[in-house]
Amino acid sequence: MTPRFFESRRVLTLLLLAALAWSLTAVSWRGDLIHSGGFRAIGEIFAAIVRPELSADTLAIAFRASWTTVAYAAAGMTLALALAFPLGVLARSTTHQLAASIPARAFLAFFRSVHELVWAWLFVAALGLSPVAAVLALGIPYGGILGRIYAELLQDVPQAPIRALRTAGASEWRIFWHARLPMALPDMLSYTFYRFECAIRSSAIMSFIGLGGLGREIQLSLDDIAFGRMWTFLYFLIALVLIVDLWSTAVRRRLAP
């Protein structure tokens, strides 16, 4: 089958290379491209990667800091479940819910289409310094990106069992809580655990408009030139990370057949 055009792989090589193309001519390449002192800075701190600060103070902020990371991706994670899966199970594209379909997938576009560093911004200026802003920051994209995949898992499962249930006579939600969740579930399971990988990076980076947090510490360190520091907190963070992953290659394990 010959593919339509704008997924040919030499129509689309040929756009990303004229996207970075036009990219480099927007770059001033007069004056000072790279900050005169640039590369000395990044040789201490690279040299800082093996000299970690483990005193007694740091590894107790290190931990707090930790706690309220994973505390906001956790909160945050628990709203965008709660927002993905009802609009995720009306987006899938079916006739039988055609009504509910689109307009599902309109409210999953407009929660995805504002990044969570413009919702944290909005939400800190209505809110201000609360972790309820870091919460709704993070759930509501995050839910419009979880609920999009659902609805695309829940839809493209084998339809041979779908058919068998639909001629015996099944209903819809039948078809789906027997058939179309049991077989999208792993799947569905394996994104939201990376998704939760993801909201501990961005409950970290929300940190440094002063949410609290591992981010926010990074920064206090980065002010203060103690690399050494710098690199406990973000040992933590890539832990964290680690322990995601750990966890969801337990969850898969047990769930494969």
Given for the second form:
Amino acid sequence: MTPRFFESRRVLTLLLLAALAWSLTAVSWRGDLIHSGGFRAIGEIFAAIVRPELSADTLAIAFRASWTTVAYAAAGMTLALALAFPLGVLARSTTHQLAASIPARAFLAFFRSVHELVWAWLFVAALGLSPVAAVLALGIPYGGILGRIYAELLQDVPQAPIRALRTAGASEWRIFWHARLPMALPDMLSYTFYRFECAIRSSAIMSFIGLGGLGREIQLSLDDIAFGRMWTFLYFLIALVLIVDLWSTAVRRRLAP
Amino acid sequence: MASASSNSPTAIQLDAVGKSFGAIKAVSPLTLRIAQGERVALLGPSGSGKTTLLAMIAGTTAPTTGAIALRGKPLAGMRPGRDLAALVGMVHQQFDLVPHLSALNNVLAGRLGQWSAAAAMLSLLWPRDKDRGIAALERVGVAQRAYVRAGRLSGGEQQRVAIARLLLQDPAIILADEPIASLDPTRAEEIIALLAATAQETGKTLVASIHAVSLARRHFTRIAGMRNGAVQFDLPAHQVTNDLLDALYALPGLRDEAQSA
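Please give the other form, namely the form predicted in complex with its partner chain, since only the form predicted on its own has been shown so far.
Next comes the full complex, this chain leading.
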């Protein structure tokens, strides 16, 4: 047996290596790769980890900004849920409803294939710097992602209880409410909470484009080279994510079978 | 095949019913009549075709050959749904409850065939036909566990809930596929006694596959022994001898030696 040199996997490896080699030539390797003050700035940023600024003013700003960030995230998630639940339910592929499943999947794919920042650009261009733009920019892609996961979770539940109800004379929608949804719900909730954490992070990012919140405060602190203040806001962001995580754990424990 | 209830109306009629999975013959063509109110135990080693036979009677597996009629109605072409559910219901080894719902909601699911989709949805919040559900749970002895999630019940309690669900479905024929295989001996006898008493009191027909010979003798009117997809004997329970049972469960090698000796 002669080794097959032009085996597709080997060709792909060579192509990728060639692409890597070419990309190295595209980088300028002279001293301007990292600007001269770069290392010093990184050192200062990390030195400030243990010295967050805790003045009353900064804390007041941090609480207000956290509230804005959480409010955008919560409103965005509400819109996402309103999109994801009906579309996810329709998108689950069961043979009896292909006609509804294909368009539902197409919508979900469209919603999630565009990143929230791109949606944000579109809506800021259309609506200006309004909170509505941020909520739409968060809610639409998150709805697409959640709906897709809901469809999968609703499909992958244990089949035996479903078969049992079918032989007891129940049709698909009755089975949906009495077996599929209750069995998938804990995982659906758990994933929703995870996406809520992501929404808080995304909401902070949104504020970089001029919608208030923790992201904008972080940006302003960086502009002022006030690393201590920046860490205060970052710690608030971390705290928000941790709170959602704890909340999610508590809810999941209550829903365990 | 003479049975005490041979003059009762026919509940289950099998005519040359067989099932093959590809080249493998699960059930050789067999003809069998079970009268209304009979309690038939299917005995036989694992792989003898008991489960396949029950699945064919339940209408969840189509036979390869032959025809099945339940109370005179041909099963072929009947889709799962209200009409089939009124004829035949099944309990399984694994109980098949929805673990996240309360025992009561699991029992009430036996009525799903009768409800509209909207009623089915609302019943999760405000249980519908609740009195019937509680009565069924009382009947099987677990009414005090009505609001406990099914996943938190013991195996014996879960099987009782599954039987209560069957009581609400109210089929004329109850099938049980190894209903006690995952229970301890005490729980097992309680469940079999409960199934038999339920069938007897409501005049339902019961067909159950089990491995416990003593339980089959005590609680059933008729015993059919299956081996390699064929019925080896089919007798009133009191006529089944230990020799017949030994031959039924003998390992193939040992049996050949016994025959040649």
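Residue numbers count along the first chain shown, from 1. All values derive from a computational prediction rather than experimental measurement. Here the rigid core means the biggest group of C-alpha atoms that line up within 1.5 Å when the two forms are laid on top of each other.
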Legend entry - Core fit, then Leu15 C-alpha moves 2 Å or more between the two forms: yes
